[in-house]
Each structure stands twice: as C-alpha cells, then as structure tokens.
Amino acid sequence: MKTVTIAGQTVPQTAALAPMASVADTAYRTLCTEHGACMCTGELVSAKGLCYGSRGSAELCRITPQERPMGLQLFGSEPEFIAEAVKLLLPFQPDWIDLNMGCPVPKVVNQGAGSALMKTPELAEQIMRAAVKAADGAVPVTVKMRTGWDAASVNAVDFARRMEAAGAAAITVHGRTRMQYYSGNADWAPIAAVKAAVQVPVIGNGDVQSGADAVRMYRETGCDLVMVGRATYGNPWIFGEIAHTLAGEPYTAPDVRTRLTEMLRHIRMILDMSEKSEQLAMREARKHALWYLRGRAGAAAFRARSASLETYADAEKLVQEYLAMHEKRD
C-alpha cells in the first residue's frame, strides 16, 4: 500500500474521513478510523464561541487515541478571533488545524465565514497567516475550501496560491461551488488544476461514493489524499472498499446482518461516549440508524421506526424484528 505524507502525517493513500457538523462526531470517527479511514477532522468550531468560553464549542475539541491522526477544525471570519482561537485549541494536541473556507450553510456564511471568504480571498488570506502564526510551528495548519462561490467565480486555483502562500501546509478542494451546496456533480477539474499549481498536498473531496470513484478521482485528479464524506453515511465500510479497489482486490458488500449488527455497534458507542442521558444521545442516534438500510428491501419502515427510538433496547428489538422479517422473506 502506497503512502502519503500530509500536514506532517504518513498515513496510506487511501481514503480520509471528512470533517462534516453534527455528524462525524467521536463515535463516528472512531468507528471510520476502525474501518480503514486513513485521517479524520473534527466537527467544525466556532473561533468566536471557543474565545468567548463556549462550553459546546470546547466539547467538539476532545480527541481520543483511537482518532488519529485527528485534526481540529475552525471557522470564523477574523483574524484576530481565529488566532486566539488556534492557540486555544493547542492543548487539545490536534494533529494538525484545519481552517473551513468551505461550509455553504447559511449560519457560517452570513457570517463572512466558511465559503464566503471564497469571495474575500484577501481576508482568506489574513485569517491562514494570523493561524499559521499563532500555531507557531506546534502544529500545520491547513484549509479546507471550495471551487467558488459560484459558476461565474470559480477561483480555486488563486485562491489556493495564496493559501499556499500564507503557510497552509496542505489544501483540501471540494469539488462545488457554494451555490451549489451539495446538489448536482462535483467537478474534480478545479481539484487536478489546484494540485498542478501548488507544491503543498492536495486532498480531493465530492463525489466520491466507491472504491472506483475514488480510483477515478486519483487518477483524473492526481491529488494527493481523497476525501469521503456523505457516502460514509450508514456504510463505514467504504473505507475499506476504497482500500481493497486501490489495490485491485476483490470486496465483498456487508451483508443486511452484518450491516444492523454494525449499526447497534455504532449507537453503543454515541452512548458511551457521550456525557449526556440515553434518551437525549438517542436522539442523536436515531439519524445514523435511518441510514443503514438505505436501498434495502423494507428500508421505508425501517426508517420510521428508527425516529422514534428512545432506549438501546428499542434500537435491538427493531433490528430483532427487521432480522426475522428478513430471513424469513429470503
């Protein structure tokens, strides 16, 4: 298996888990790590709220042994905020920060931050150098973006030189514009013309659902990593899919058994390591369950019944039931 050496890190060239906000929490990267993700990002935090003591943006902070290599990731839209914050993050011992210039969600873009700095690359630009100094050469900083803003502003590639320029040591590309929130197809064009025009590493993201797409990806792209995001959705597999085509070996899909069994794995583990009530971490829960039979026979079901469960015993009696509805049927 071949090797990469991003923001300090050698991990395999396979795949990365994307950082993603109320999604990929510990459990969830925990449990893609164990699956063969070769790298993964927190959820994104607040500078302003972590300055100003945010309780919850402190919370997204912690790392475990069993994440890493693990980087934090910061939005914000102010040098002098974010700067505070990178050195807040630093007994946190990230392996590397990363700084979001590519959230499209209306909360982090109407505050200048996230894929609006794509329309202010200068400020962009301010906020990689205030990070980079503050980091101090304890940990690489690092930035995730966009293509553009729109289809009319696709500046990628400027805006990855100066990126580079102000110290980044490694640039993640997503394959949309911010208009195009996550909607139609990624472009990868902007990712192979970003990767030919910096010397720093180049991750890939967008559209990467298989281990084809990402065998697709690296070879139209030549960057340096891929990124998966949403296709890690119910299917931590695909992390080893990923690492099984890379390598021209044959993979064999979960089955609905090993799939469910995963599944009650999976909530376990947000109950464990969470510090709030079963009922309230269920809740949590609830939408990683909706996700695991996605394209299976009897899903529609299964999925309304996984809103509402409220204990781990109501999560094992509907995979109990689900099983013996299914073996049955086959």
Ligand SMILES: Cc1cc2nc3c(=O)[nH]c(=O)nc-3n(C[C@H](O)[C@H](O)[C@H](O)COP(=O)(O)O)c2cc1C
Second form
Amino acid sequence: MKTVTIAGQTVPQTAALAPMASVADTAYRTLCTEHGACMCTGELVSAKGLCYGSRGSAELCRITPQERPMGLQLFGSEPEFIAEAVKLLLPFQPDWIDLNMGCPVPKVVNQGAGSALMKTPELAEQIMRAAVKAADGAVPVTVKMRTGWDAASVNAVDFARRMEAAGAAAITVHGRTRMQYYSGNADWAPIAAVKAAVQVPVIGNGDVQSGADAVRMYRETGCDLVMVGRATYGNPWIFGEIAHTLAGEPYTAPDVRTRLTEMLRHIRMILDMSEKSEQLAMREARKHALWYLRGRAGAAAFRARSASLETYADAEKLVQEYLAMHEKRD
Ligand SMILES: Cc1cc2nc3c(=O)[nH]c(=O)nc-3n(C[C@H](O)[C@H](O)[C@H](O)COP(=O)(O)O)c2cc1C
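Mind pulling up the form predicted together with this ligand next to the form predicted on its own we just looked at?
Whole complex next, starting from this chain.
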C-alpha cells in the first residue's frame, strides 16, 4: 500500500473522511476510521464561539485516540479571532488545524467566512498567516476551499497559491463553486490545476461515490489524497471498497444482514459517545438509520419508521423485522 505524508501525518494513500457538520461526529469518525478512512477532520467550529467560551464549540473539539489522525476545523473572518481560536484548540491536541474557506451556508457566508473568503483572497491570506503564526510550529495549518465563488469567478489556482505562500501545509479543494452549494457535478479540473500550481499536498474532494471514482480522481487530478463525504452515508464500507479498488483487488459489498448489524453498532456508538439522553441521541441516530436502509429492497415502510425511532430497542426491532421479511422473501 502506497503511503502519503500530509500535514505531518504519514497515512495509506486511500481516502480521508470529509468534515461534515451534524453528520461526521465522534461516533461517525470512529466508525469510518475503523473501516479504513486514513484521516478525518472535525465539524466546523466557530472561531468567535470558541473565543467567547461557547460550550457547544468546545464540545466539537474533543478528539478520541481512535479517530486519529484527526484535524480540527475553524471558521471565521477576523484574523485576530482565528489566531486566538488556534491557541484555544492546541490543548485538544489536534494533529493539524484546518481553516474552512468552503462552507456555503448563509449563516457563515454572511459573516464573510467560509466560501465568502474566496471573494476576499487578501483577507483569506491574512487569516492563514495569523493562524500559522498562532500555531507557532506546534501544529500544521491547512485549508479547505472551493473552486471559487461562482462560475464567473473561479480562482482556485490563485487562491491556493496565496494559501501556500501564507503557510498552508496542505490544501483541500472541493470541486464546486459556492453558488453550486452541493448541486450539479463537481468539476475536478480545478483540483488538477491547483495540484500543478503548488508544492504542498493537495486533497481532492467532490462526488467520489465508489472505488472506481477514487481511482479516476487520483488519475485525472494527480491529487495526493482523495476525500469522501456524502458517499459515506450509511456506507462506511466505501473506504474498504476504495482501498481494494486502488490495490486492484476484487471487492464484495457486504450483505444486508452485515449492513444492518453495523447500523445497530453505529447507533450504539452514537448513544454511548453522546452526552445526551438516549431519547435525544436517538433523534440524531434516525438519519443514519434511514441512510443504511436507503436502496434496500422493500425497505420503504422501514425507512419511514426510522424517522420515529425513540430507543435503541426500537432500532433493534426494526432490524429484526426487516431481516425476517427480507430473508423470507428471498
Ligand atoms: C451535511 C454536510 C456537512 C458539511 N459540513 C462541513 C464542514 O463542517 N466543514 C467543511 O469543510 N465541509 C463541510 N461539508 C462539505 C464536505 O466536507 C465536502 O466538501 C462536500 O460534501 C463534497 O464532498 P462529497 O461530494 O464527497 O460529499 C459538509 C457537507 C455536508 C453534506
């Protein structure tokens, strides 16, 4: 297995788990790491929130040994707050600190943060310099960006060069503009252009949904690592699929019993790792249950039921009933 060194971490050159707010929490990251995600990043954390002592922000910074190597991600638009927040992250011992310059949501963009920074590259550069200075060599600082703000202003190459000059140790490029949000197809050409333009490692991201896609992204962009987000929903096996496909080995997808048994284990992990009550944590587990059931034959009624799971026992019952029906039908 080939390895690659990114932000000081030498990992198998397979695939990283993308940061995903409200999805890729501790349980999710642990599960994906077990399935072969070679690195992961925490959910975006408000630099200002952290500086003002928000408990919610600090909770997002917890790292367990099972998730490593793992980075923590900050968003913000003021260099002073970013610098202060970097210092506040250090006690959590992230393996690197990532700066979010790709988030498209209005709440973030309207503060001039996330992907809005692609419209203000000088400010983005100041933010990166402030973060690198505050990290003071204790951890590398990386950036996750898009290809530009909109189709008329694709500036990925110039932006990435600025990030590198300001001290970024690695650059992740999601092959969409801000205005695309998550729709349409990701454009991998700017990822290839960034890779050709900078010396630091480049992580390619956007629409990798299979082992074959990962192979194609490595080939078409020359990126150092592939990062996968939504295709991991209810499918942590994608990391195994990618590793096998890259190694030229045959891959067999898990059967439905294996999938749903893993779904229960995932739900158990959510409950065990959450500080919330079973009832509240189950609300978060529901969407995952739905994703594991997606595309399963005859699962429509079970998917509907997953939206009202209240306890772990409810989830167990649902799985038993689905398997009984599925196995009888077969
Ligand atoms: C629900 C959700 C939450 C996300 N949260 C973050 C985040 O906190 N930080 C970030 O940099 N990107 C975030 N993203 C973007 C993903 O990391 C990734 O760039 C995007 O989904 C494209 O990759 P994919 O096509 O493999 O899903 C999020 C995406 C989704 C769907």
